[in-house]
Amino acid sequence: MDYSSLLFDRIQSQASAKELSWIESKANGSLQSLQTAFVAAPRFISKEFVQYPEPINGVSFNNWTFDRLVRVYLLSKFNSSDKDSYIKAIDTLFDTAENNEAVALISTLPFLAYPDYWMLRATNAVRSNIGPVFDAIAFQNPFPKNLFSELAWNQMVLKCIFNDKPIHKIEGVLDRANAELAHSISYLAHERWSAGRTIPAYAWRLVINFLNEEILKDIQYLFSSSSVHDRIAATLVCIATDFPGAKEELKKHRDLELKAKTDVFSWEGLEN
């Protein structure tokens, strides 16, 4: 499909006639003029936030600089029926790019052509230690969520839990939860416990369907937590799920099950 348009209709609802006269002067340019526009975007473009944030295929615009949806939309123009061309083009700009443009091309991902092809720069991002980088990846696109092997998926998730990273902003974080995922949120609480440390509360949300009696463990453990949040989400977690021996646990915090069950507690309300 050709986001283009879409993508321009959102730009042309927020750019000044100087921007926008910039913007067509480049958008049907060769290959190489492309590129070059996208380089140069930000010394013709504002970084003032995005005005109009709802998606486009998935993507949030939530707290993105314009300058930002400009280039994705440049990049959106690259002419995908030549791909060798095509993928040339965009290589060269991933092996020469800059932070803030490295950004811009990962949140690209999901208007990309050959999206199979762009899977080595999506995993390279999740493995980046630049902060930002990494959250182009992981948050508000859902590359990794329809592209991602489960081992890539957990690989991503697991670093936004070891980094107090928000991971409710993952897309697809509840609809890919896995059995594999859920020990090693297991085997990584018991880490941070012996450190004397815990993890984000809303990730005890990824194990409710995976329970077992070593997990089970776990959650009786988070009601003897001094933190409110991990009791919080000890209850969340044995309402939500079907293991017997979650229910039998229940009956022990009844305060906390009213509170729950009367939306005192919720899962949103643990996600900051």
Contents of the next structure:
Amino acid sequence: MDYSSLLFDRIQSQASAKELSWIESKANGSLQSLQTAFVAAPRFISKEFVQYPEPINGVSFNNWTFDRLVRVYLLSKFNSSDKDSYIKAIDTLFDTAENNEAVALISTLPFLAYPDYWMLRATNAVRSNIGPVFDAIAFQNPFPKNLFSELAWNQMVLKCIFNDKPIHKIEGVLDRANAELAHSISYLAHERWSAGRTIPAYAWRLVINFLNEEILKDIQYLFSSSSVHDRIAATLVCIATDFPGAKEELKKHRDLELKAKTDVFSWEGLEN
Amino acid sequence: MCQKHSEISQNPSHFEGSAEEFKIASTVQANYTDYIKGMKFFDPHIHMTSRTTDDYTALIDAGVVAIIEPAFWLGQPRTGLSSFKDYFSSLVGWERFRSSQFGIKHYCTIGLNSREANNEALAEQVMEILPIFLYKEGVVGVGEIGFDDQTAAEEKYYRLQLELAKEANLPVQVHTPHRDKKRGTELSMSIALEHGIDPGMVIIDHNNEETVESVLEKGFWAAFTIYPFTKMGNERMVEIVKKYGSERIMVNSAADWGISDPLAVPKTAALMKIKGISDEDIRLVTYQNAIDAFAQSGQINAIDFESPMEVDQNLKFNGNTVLRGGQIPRVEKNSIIIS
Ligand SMILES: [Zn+2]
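Right, the form predicted on its own is done; let's see the coordinates for the form predicted in complex with its partner chain.
Complete assembly follows, chain above in first position.
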């Protein structure tokens, strides 16, 4: 699939004549001139938001600035036929990246050749303390969904929950839910509760298929919470799960169940 | 940066004002911010890498909305290229993000400082990576470069970096030496002119009463570092503004890992206000002139800091992010309870 040309079509629908001629003059250059163009892009390209955010290659562009999209396109034009020089050129960009460049680089991971090679860049982005860099790997980016091990995946999701970030924006967040993650969410919740705090209610959606006696106690605790969000989450979990104990629990909360079943309550309403 | 500890004792601070001024200086202390309410400041020389989050909080509280962090030496020499690369990266990466968490817009200048120019083998390698950084967003100049011991190597790399600045069309932030300052300043300026650089693109830093006249006369920007014990005290600064006015003059803190004061710019503004300098002159030397000088890089968009920093939820990071709700969480210093 030639994603470059799809990206270019998207760019063409928004770029000014001046921007377009700059982009076209750079797009077929050498690795080195593409490298320079990647860095210099904001000098020539606006920071307006991308107008058409529909996904390409699983990457969607909500709240992207236009220069970020152009940077991704320029990277997609790097000639990958010589693996060593291709990797070296992109590694240099990573190693010297300014924050907006780092965001664009991480956003480009799904478009790069030799995907396995970039794994450490991806997991380092998860480790990053720089908010926008973390967001670039976690949200609207299919790279983790497609390539992360369960350990790396869980690390990313937990860090999102820990930092009150919107986990519903993670690509594949429901598909890749797993028992280990459900256990960790439960554990994190216990820590928070001891400190008189909570976790975002939406996170409980990820335990639905992994309910056990232990996690059921958490759900019972949520039903008793003073937060309506917690009570809604508990209700939605009990409706969706097959775990028998949860169905019993639900019977004690008919009012909540009714509202959930009539769509007054929904997971979408719990997105943060 | 800029001085050795031994120089602190060699150059003690000394008060030369009138009795009345002495009285002001000793009574107007804690509440100096009353005099600068509503004013905004731009500190064009401060090394936040060496400072704590308390300083960031204090800066934004005092009205400092944007800063420039020049690349400098870290107190001990670097031994390899990677340390330079990581340092430059941190100026456009981590430190920039850290600053944004306090609502302060962070710019930087990138360059090979004069002290480390003396390690020629390493300096050669650093020169090769400088262009990568000079074209990055928010890099507003080549700096701080210039002379320290005034050696041949320092001169060589000063000249090479002037050429880089010319090619990138970037302002130059020139560090002037502590010892033999007048000669070093004159040399820095004449070399810049020799390279065909517009003096309006050069900010000569760490000026004093001895150097200012020549710097202004030749058309350069004159920056003054308000630094305890060495360089300028801010009472002397007030006198300079009284004498030379506000054109092409700017004040900075150069706060770093030494005994320095990150609030030097707002404090100096307060002192100017007390001493009857007009609001417009204060605005020029503590805010606008620095912007005008460094905005020639094309990398400063005043909208980014002129209106109160918006709460950007994308920048929100963790449970106690400083930007949550636009409020910086306060650590109550006098409370024994940490919650
Ligand atoms: Zn300095």
